[in-house]
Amino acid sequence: MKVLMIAPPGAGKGTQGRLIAGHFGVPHIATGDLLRDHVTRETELGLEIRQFLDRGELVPDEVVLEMVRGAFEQARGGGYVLDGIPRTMEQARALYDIAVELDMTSQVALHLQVADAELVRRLLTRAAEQDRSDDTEEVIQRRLELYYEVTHPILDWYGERGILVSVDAMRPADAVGRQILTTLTVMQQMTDADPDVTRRPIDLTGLGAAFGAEASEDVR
């Protein structure tokens, strides 16, 4: 299974990405983890990255895309869950070109929907628990503005390609995960049976009751 995670910061991409990767036995390629590793080790690249993160800005495309290319090459011939990119249309197109070149194009662009107020609450909670300098309230608001300005429009592009799947991620992580795994398993069976089957966007945001629609819990 080859899955892209598309969601605003704090929506639970890491939690659900690890779940999907473990279920399907594929690598979880989390660009944020790769970038933070450089920051923690205070490499030359890490010091540069920290400046962007502290301002709530995006890391330059060439840095992220080269990391992803390397991860795709390692996973070549199998699946993956990509978490953290694309965040712009330019990245989406560049990522698609890399995936086509390596025969690693995505089967699903998984969109996690969460209300802004809940996103801010989750990120502030995480900042307090992990002492993360890139998660001040001012920076969080800036990150959300960037998401709606440059990342959210990507959804239309993936919708046109027929690989967009939207899920309500306001619910507890286990309920969200059950819905995602059920959906992806069915989609994998369909794709395996007929790789050329016609695809269309899937909106599951109104089906939360079937998988547990309790009030949201903190998701990281």
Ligand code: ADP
Given for the second form:
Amino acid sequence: MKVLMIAPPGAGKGTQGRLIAGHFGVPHIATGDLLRDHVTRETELGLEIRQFLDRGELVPDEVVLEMVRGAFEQARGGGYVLDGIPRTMEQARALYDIAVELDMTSQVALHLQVADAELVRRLLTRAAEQDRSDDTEEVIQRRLELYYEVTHPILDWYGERGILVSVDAMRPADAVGRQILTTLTVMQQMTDADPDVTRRPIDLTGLGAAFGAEASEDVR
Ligand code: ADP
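Having seen the form predicted alone, can you show the form predicted in complex with adenosine-5'-diphosphate?
Now the full complex is given, and it begins with the chain already shown.
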């Protein structure tokens, strides 16, 4: 399974990314984790990266793309779950070029939808539990702003490519996870049978009730 995730901060990419990776036995490539690892190890690059993370700004494209290329080369021939990239249209195009070169283009672009008020609530809860320098109210607002400005618009591109699946991620993590695994299993069978199949974007956000909870109405 080759899947990338697009979602605002706090939507649950990390939780669902780990679940997908474990289920399909593929690496979970999370750009935020790779970047924070550099900061923790205090590498030269880490010192530079920290300036961006602390302000909620995006790290320069060449830094993240280089990391992802390395991770893709290690995962070559198999699947992956990409978490945190692409975040801009430029990254989406560059990532696509790398994936074409390594014969690893994504089968699914998974979009997790969550309303802003819930995102802020989750991120502030996480701030109280973990020590992430970017989970302060001011930096969270900046990360959300950037998401809607430069990341959210990429979804249309995946829609046009026919690999977009949107899921209502307002529900409890296990219900969201069940829906994701079911959907990915079906998508995998479809794309394995016919990799060139042209599909329309799939919107499952109204299906929440079938997976154990009421669908939420106030998601963007
Ligand atoms: P979240 O999506 O919850 O904000 P992440 O752990 O994915 O958390 O990312 C944390 C930070 O790492 C981002 O705010 C950004 O500064 C940086 N970052 C992660 N991925 C990228 C990327 N693809 N391009 C640029 N910066 C990135």
